[in-house]
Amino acid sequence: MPASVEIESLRKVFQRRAKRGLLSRRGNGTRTLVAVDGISFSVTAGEVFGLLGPNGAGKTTTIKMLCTLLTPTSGTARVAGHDVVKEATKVRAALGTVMTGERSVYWKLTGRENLAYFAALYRIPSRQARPRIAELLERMELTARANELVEKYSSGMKQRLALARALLAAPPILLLDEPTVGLDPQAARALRELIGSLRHEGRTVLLTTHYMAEADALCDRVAIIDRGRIIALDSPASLKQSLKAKEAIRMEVQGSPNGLEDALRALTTVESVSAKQSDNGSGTCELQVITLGSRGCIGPMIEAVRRTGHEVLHFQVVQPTLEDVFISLTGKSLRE
């Protein structure tokens, strides 16, 4: 299959003004931030490809370079065979893009008016635009609310309208940046189903996410990116298979995570540990441990936790997930 997206040694460096205090030394007052550090991958036509990583890993910067919003510092990127720098107009014509955190539709217009406005921008003839808009409103389950102002829409409805806008000109490639972030579970599930249907239509989809289960369910392949570099690239099944000889352990522990990671890493059977405070307000913390085998190490692990003054509330050996792959590679949680 031909490649819809080709990236080679892509790099983006920002120069940021450094904060200067009263005691700071004189200088040029700038610091260098390497957001994307020489990444390479390709996405074949009809593939759903995920860029997976924590916030700040370089996912959104990569998407912005692909859709010509940012110019690469070095390296090359081609979309639908067109160079993102030299042939930016042709690249934009081949893309439908939904960016997180940015208003991609106008809230003071209705849903239908938004789509009509963008259809005019895309130079879609009105005789074609009207049935296309009706079709997309129906597909996004927005027909009943199409004549209401977008400011009255829920977050999920606004995101579905943004996806409808991206699909107006029937682009062969879609770039979706964190498409379900901030949505309630029901709205996120509905949007994931819509993305899944795009695969069956043969469209190429490149999406970024920090939700491991989402990438596992939607993507044919994923690239795990951390600190601007790709640290793993394969199908979700193959990445999880890489931990076949290892096991993942989940623990809930009373108290804060202080001292727990060091205590568990001291055990010879423990490969990596991630600990974080629970967000349910219960005063507990959650541990994710990758071990070379749980048999024979459960007792020492529980004892190591107790020596730090903590109490184990829940202990479970589970099948490795994509987040376990990330922890195994980086030694930290995806949300850190």
Given for the second form:
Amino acid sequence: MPASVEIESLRKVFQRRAKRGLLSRRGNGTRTLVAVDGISFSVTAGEVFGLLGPNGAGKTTTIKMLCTLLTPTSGTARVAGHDVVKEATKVRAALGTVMTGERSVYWKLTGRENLAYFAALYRIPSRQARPRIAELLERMELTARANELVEKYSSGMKQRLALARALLAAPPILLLDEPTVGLDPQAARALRELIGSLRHEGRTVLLTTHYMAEADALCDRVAIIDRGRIIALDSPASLKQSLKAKEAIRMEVQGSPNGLEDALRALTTVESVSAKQSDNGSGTCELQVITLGSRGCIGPMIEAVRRTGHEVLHFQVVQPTLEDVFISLTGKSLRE
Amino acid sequence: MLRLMLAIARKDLILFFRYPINAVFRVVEPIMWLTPAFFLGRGFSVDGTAPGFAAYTGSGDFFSFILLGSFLGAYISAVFWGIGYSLKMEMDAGVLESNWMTPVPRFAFLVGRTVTSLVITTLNCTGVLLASWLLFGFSASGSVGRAILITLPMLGGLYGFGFTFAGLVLLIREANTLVDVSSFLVGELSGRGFPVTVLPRSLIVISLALPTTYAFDAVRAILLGTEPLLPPGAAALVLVAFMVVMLALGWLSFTAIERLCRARGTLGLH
Ligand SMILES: Nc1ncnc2c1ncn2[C@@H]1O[C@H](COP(=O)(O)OP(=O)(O)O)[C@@H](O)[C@H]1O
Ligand SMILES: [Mg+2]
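Got the form predicted alone; could you also share the form predicted in complex with its partner chain?
What follows is the whole complex; the chain from before opens it.
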């Protein structure tokens, strides 16, 4: 299988300007921030590949370098065989990209006008553009609202329009940056189904997400990225398999997470812990613990929680998810 | 390339009418320029000609003088407005990145986005011309064709300036003040509303260094028979040279700044 996207030691360093006067150039005013720190991977044709990582991991920066909006500091990236720096125009023609957020189309144009405009930018002759636009509107379930201004659309509709825009020129490769972020569960599910259908057309998809369930459900392979580095890369099943010897435990305890993580980490059988306040408003917190799989640790764990003055409300041994893989690798949760 | 620019212009035209306040402002603008000057000039004239004015220009017809000035000034702001302001609007709306990642040359984006602006300006000018002819009996005697020939290289040069300007908008992410100040200064110092010879020495130096001054001057000399600063042939040469130099400089500076923005990652919202 030919590689559709090949990334080799790709790095992006941002210069952050410290605030200073217009004229004073005293001192060392710039700090550097390594957003992407030498990543390498390749996506094969026809594959749905996920970049999974928390906010600030460098996902968007990677996508922007691939779609030529950002120049790499060093390293190389090739899209459909073309170098993103030296052959930017060919790269742009081979890609359909949807960036995060819902502002990638004109809100003061209708859905159909947006697509007609972008079709012209991709030099699709108008005789072919019209049926193509109709077909995409139909597929994205936007036909009924196609002649309304985009500002009246829901988030899900805007995102589907952005996907239609990316598909206009039938590009072999799609880049989707957090495609479902900000969507309600139903809209997110609809969009995931659409992304799933792209695979059946043989398109290559590189998507980023911080939802592990999304990566798990959609992707053939997942690269876990944290602080600009890829810390694991495999199929979701294999990633979870790597935790097979271990067990994931979910606990709900009374009170705030203070002190709980340290108390549990002190146990030799506990590999990593992530604690966070539950968002159900009942004043409890949720713990996700990866243990080395010894059944004997359950008693000591409950004991340790009690000693910090908390009561265990719920306790469950579960199948490891990609989230657990992430916790196991980084010692923190995907959503901070 | 032409189809691309037309698509961009079409989109801009639709958007233009979807932001009604902009549309109204752009239509009223040339009339706003003209009105105070007209009445002021009228206050200083005797029997429809202004003798002091005639001493500077060789023609007492101050109204036609100002009318032509405001037309050319309108094209200056059309280029600045078309390039700078619309770029800023797309940056704010967040759609600049969607445009920038299509395989369309940047050149088509910059020039394409001025087309609507120029068309609207031309319509405005025609409207004002018609009104002036009906209301004030405006008439010009010289060759309109030659006047247009002089104007074209001026516009070419302004595009060069506009490219640099587009780069600046990308860099500092601000356009309104930049557009207003530059088009105001260039317009005024080129003699949009008065003969530049009335300026004090320090300003006339700047004014004479602006090639646009010679375009204004030559167009008036051709159409109204005013006393020119340079013979129209020489003015044309100056303007063609200006066009070549500005287009080259403008394009180089724009591509340099755009490269810088792609390195910094400041094209989108952040
Ligand atoms: N244009 C920029 N200038 C400076 N820093 C940036 C810029 N874009 C992103 N960053 C920083 O780079 C890091 C990675 O950001 P990003 O790629 O957006 O992460 P993600 O998409 O995974 O949430 C963050 O710390 C972010 O603040
Ligand atoms: Mg992001």
